[in-house]
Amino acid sequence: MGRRSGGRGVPIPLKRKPPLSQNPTPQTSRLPVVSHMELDENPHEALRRWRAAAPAIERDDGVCIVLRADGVEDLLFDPRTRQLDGATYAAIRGIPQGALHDLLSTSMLLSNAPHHKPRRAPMSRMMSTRAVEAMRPLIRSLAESLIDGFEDEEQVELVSRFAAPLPPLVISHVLGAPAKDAPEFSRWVYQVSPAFSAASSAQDIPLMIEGAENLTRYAQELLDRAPSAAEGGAGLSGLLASLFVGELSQAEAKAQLATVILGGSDTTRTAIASVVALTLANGCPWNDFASDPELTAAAVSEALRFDPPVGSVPRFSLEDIVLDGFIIPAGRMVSLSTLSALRDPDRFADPNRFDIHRADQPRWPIAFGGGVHRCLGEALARAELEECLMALSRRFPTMRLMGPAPRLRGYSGIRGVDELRVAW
């Protein structure tokens, strides 16, 4: 926590705050109350101007949003605070017993100890940095698939027709799944991923259970499935299901797949786009990324600096905590907020730039979270989004924008993305 690195691994010192009060003091003060409305206008400006004026904000439905860097990288291991359980999450959002509730309680994701490690273990091993840079021959292999039909067109949506099928393909490897399950399985996780973002409302609950039916249902279909795949020695279910049965039940089991099936496509579709269209719309040498491997790892980590596919991390506090003179009451739900983090001036210099040479990057940046909740699958993450950027500029080496690049929905949770239409 004491020093971050640059692009090349140099240390650089932090600028860092006095620490967080551990008890509340006469002079602090109520967090600002600022609407759901006015933050997912212009997430990026309503941030930034609120940042400014306190490390924290509350909105008007009693989320405490944590904006500064310091305070949200400090409360990822402050003791004070928590992930929130999934069965209280569920509760807090109104969503009834059933499949998703069911997910909400039982995923890693939203576990915590001693629940959290042995549902976590056995997809640690399966994402392990040497077994991602393992398949990256297979993801470049996938990714020149779905280009292929490009070739005779003048302009393609590159969401539906790239950054949307991909995720699902490697992950039905991963998981030693057939790869025509791809595109329906990826449907229902388009339908259930709002249940993990606050910003999400009550009118998508039977959407989001719908999802989430299926989605278990298939993983469950994997499970069963995966002891005669095991014997005849075919993919990585049997493996997977190896893995878990001796440590979980079924029901831990099944929500852990979901968990992965989702956690692999919706995030990872995200950014895909997100990296090809900050690339192209800010002048990056564009033909450089197909042959220079270091330049693409350091556009990908400008892009998830820039604009994160996952705008915040969850947290409940357990007590009283005091940021900077304002308090965030205990009891309530934090969401400490990487969108606005990793914008901070006191932690990037000229932090709305979008620079690929930038000299301030982290070690480990929190646009995958931190601790022992760390996303998993950010080597996997980073070996797409590297290979999609290579594979396209080396058969589209004049690609360009057609209109604007695309603006990324949200500002918690899961962000999405509707299109991104390209020429060259």
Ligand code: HEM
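Under this definition, the rigid core comprises the largest set of C-alpha atoms superposing within 1.5 Å between the forms. Numbering follows the first chain given and starts at 1. Keep in mind it's a predicted model, so treat the numbers as computed, not measured. Compared with the form predicted together with ligand HEM:
- With the core held fixed, the Cα of residue 273 is displaced between the two forms by less than 2 Å.
- Superposition on the rigid core between the two forms places the CA atom of residue 94 2 Å or more away from its counterpart.
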Contents of the next structure:
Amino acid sequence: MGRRSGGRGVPIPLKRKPPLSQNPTPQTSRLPVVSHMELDENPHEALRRWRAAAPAIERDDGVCIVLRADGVEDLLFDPRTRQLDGATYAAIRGIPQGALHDLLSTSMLLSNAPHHKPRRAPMSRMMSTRAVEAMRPLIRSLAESLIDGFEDEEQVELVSRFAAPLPPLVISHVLGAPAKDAPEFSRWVYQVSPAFSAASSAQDIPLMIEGAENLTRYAQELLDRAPSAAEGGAGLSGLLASLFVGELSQAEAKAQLATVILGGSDTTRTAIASVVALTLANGCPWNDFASDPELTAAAVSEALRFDPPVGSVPRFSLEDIVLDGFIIPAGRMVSLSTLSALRDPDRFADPNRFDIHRADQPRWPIAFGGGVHRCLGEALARAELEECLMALSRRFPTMRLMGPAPRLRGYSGIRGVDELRVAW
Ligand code: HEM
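Okay, that's the form predicted alone, but what's the structure of the form predicted together with ligand HEM?
Expanding to the full complex; the earlier chain stays at the top.
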């Protein structure tokens, strides 16, 4: 979720530090400086070239981008880096006091110890693998209901008709919210979500504020409405209220609900479109997905590796960090490029080949981050992606792409996809 998308808006220059070359020690080298434009133009190719030359690069706005798998994996857990804290981030972005400022400064995503753990724990328990497995029939029926009627059309644009509406519908069920609310809160999500991206334009701040006001008010209403388990509240909404009792302030509780709504929307939308496009474009046994859950799960894992919907996670360097003889100085925004690391030939055999049978998928793929901020929606996201692929394959065994597979936009933060046209 952390973002500095190359795909959206105008990059905001972060505070410049003196060039690294002013102070290199004899043993360390400065990072090569690379322009945002070069990276944005053809991300996989630019990252491949630079990854071979150096473990990290310095973007022209001073952000240090870590490229190799070992560096990215290590720094996700390294105490010399930490998450940028929300209040500092809001100040850098010039966000005035109010709903958006409160959301950024209390969200688990932009929290560090000691606040992060209590903010994350209640939602994390709700998103356990067991809880998510119990939701599969529901996710399946939501996916089926969205594709009902497609048969009558010659072709369909799948992003707007399927990939975008599904995640908010699923989240509304997770949170015990009425399904009819999903289109409205997903509109607020898309207004506020760029606020988490340093790449978004300052001009959009009023819209982000409006989205944050509506989304957090809605989260508060959900909390107010949820009957507590002690009062006999049934199902997830009862669980929701009981999880938050006594653990967090109301302001913190509503910010975590809003964060989960935000975290599970555009990431999963991009991922659904991407897995469908990649499997269709790469000659995968599309028909088999209908009846083979293991093959489907493997296809989902490979799509998340081959073109991760979150291209990087942001951190902040607390000390100088030396990687393979190159120095990342203290006090920098650091972008851990999952996009680059997941194509590192030192980690994956033939990394530029889309291969759903590959044997080198890691147990904890960094497509979902790592360390204490590792995605808490991974199980839910995987269940959604697998059920979507199976439902489409069942209903449309002859589905094919209309034209080339769409390219995901951007190289860091949440990446986007505009449209995906299919026929059968
Ligand atoms: C394919 C879909 C998804 C991808 C690729 C993805 C990726 C990520 C990544 C890389 C992070 C780490 C961010 C960081 O360290 O700064 C993250 C965090 C997070 N994700 Fe996801 N995510 C996905 C789906 C979801 C879903 C479905 C939900 C919830 C319903 C969700 C909720 C969150 C939350 C709340 C965090 C913050 C966790 C924390 O700060 O402790 N994500 N996600």
